[in-house]
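First, one chain by itself: the form predicted on its own, in structure tokens.
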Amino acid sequence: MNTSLDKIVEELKKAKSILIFPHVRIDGDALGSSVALCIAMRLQGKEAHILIEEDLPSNLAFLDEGYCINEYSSSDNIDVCLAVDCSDLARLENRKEIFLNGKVTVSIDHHLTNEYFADLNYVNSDSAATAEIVYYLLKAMGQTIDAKIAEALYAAIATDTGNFQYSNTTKETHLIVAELYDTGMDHNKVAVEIYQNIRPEKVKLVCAALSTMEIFSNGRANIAYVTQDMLKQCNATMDEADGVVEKLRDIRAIEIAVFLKEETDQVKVGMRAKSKADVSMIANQFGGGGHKKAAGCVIEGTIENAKQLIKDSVHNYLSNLKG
């Protein structure tokens, strides 16, 4: 089902204007890897933009240097619309109709739940971040990678593979950044920015995210969640509730990490494994997809009821989780 990336470069050649499709709640990977793409895609002398619906996390916001746009007049004349980091249409949310009016719309992404929704798709789910492919991508046209796009694929790869700590990375994914230094990127700066930059809401957030966890299914799993509360309470934004999960997930002993998300009226589920798990399984239970070791669901209702299903799910993997 795969298209080469041979022709999907010979469509980008081709194509004049370039509109380029991140998921919602938009991650390092996601934005990275859009940042990258419409760097080169400009550098190349086309008409680029990322097409987003929502602000941009406060640590990721220093990647976008005029690519990012909220809303585009007429989808009539776009030559490729190109989806990046995302599994299925449904991540596009308010944006599905824009992409599919494109002449030509194309995929690429790393998730094993991808559903080849596109009509060129590239995935390949034993890539370390989306980025990945986008970097060989780049090197099948030609393009040089410098130092502003090599930050872009570094911000990328680092925040999906948890600073090069989860197991999906690999030898591959050390000798791409290897190059990416090469080009003198200031791979500091993309750290400090992501790492070391936040605000103190999120300190406060994150500590009365941490006071709701509750360990259970002997020990094995715990689960911690934000409301609409909490957020007020701290003055904070959703998006400086990320990183908790793998917060718990570092407990010593746990296996299976969930964080709860409360929106209106649904309930975003992140969940982390440590080591033998497979937390997409869960998530699938739930219409939702994932890696093996990151996945997440969207449940309707309130958080208590989310909490209540999630646990019981967890807790029935792992009742029959060998090992």
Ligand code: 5GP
Contents of the next structure:
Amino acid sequence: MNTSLDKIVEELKKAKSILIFPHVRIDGDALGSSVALCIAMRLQGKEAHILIEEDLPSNLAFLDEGYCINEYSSSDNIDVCLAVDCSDLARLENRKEIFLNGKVTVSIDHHLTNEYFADLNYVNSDSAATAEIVYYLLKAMGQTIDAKIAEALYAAIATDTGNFQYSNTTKETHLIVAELYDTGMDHNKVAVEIYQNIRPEKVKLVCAALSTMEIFSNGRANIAYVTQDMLKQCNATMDEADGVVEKLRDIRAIEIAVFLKEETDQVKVGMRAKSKADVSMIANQFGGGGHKKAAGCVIEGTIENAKQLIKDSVHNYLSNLKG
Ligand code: 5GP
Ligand code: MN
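Show the same protein again, this time as the form predicted in complex with this ligand rather than the form predicted on its own.
Full assembly next; the chain just shown is listed first.
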């Protein structure tokens, strides 16, 4: 059940130390929301850090101005451990134990599939991004939103809404962002950092990945993949394959797009729906989750194995989908 934002505000106000936990394979919303919270907590005189377990994607690294740490040995004395944009504990991967050791655990999230895993949970699946919830949380705390906080929130909302084009975007999203402009934030700087600063190696990788595309289920679905070998050949990193699944969905008549990332002994699956399909239902079949139009899961084994399993599942789903 949802706790009120006021109850979470009360806990945060009391706390002296706060450790923030964005989900693994961090994205713009998870990092932007965490950075906004971290800045705000420090402005409120608290000791605050963001605990991550991987390198930040290069186009998001500008957001981290000394907030992120990679290691934390003992959290016995941490007052509040705060999960951000995480639907379930598995999204904290190797940081689970540290999170659960917090004196109080809190989760704020916007995933429909959230499992209410913390002591205090605030989930709103109508929010386009977790950053919208962070915005209201900071307001409720009486925290002034300065330009730095605003840029982090803007980065989070812009990325999770596909620059305000996805169906999760609402009037409220625009009203929040409109207010962020009043802080004097530089939204163009954020856009240039995130979207117009691409390494040529990434472009090569995207080309290689797109060239693996296969269309199936009577032209209504497609699937493509990236392997570790392709990363080596292009001298690129896995996070540079982000964005491919949206390009797959852009194609005419495609209702479901699937993109596979080869990891060690497992495959990370990302899915997108265009209009009627709910890809979180397919991700759920494999122990994953997400939103109607953007979901994911992890499948053990090889790319070939994962590809066949997902293709069957997507085809089955589309065969039963009306309209
Ligand atoms: P992406 O394809 O960008 O990695 O993820 C799309 C959406 O699905 C995101 O909202 C993300 O939080 C969710 N998602 C992706 N992978 C997983 C997963 O393995 N488990 C769960 N529960 N959600 C996921
Ligand atoms: Mn999000």
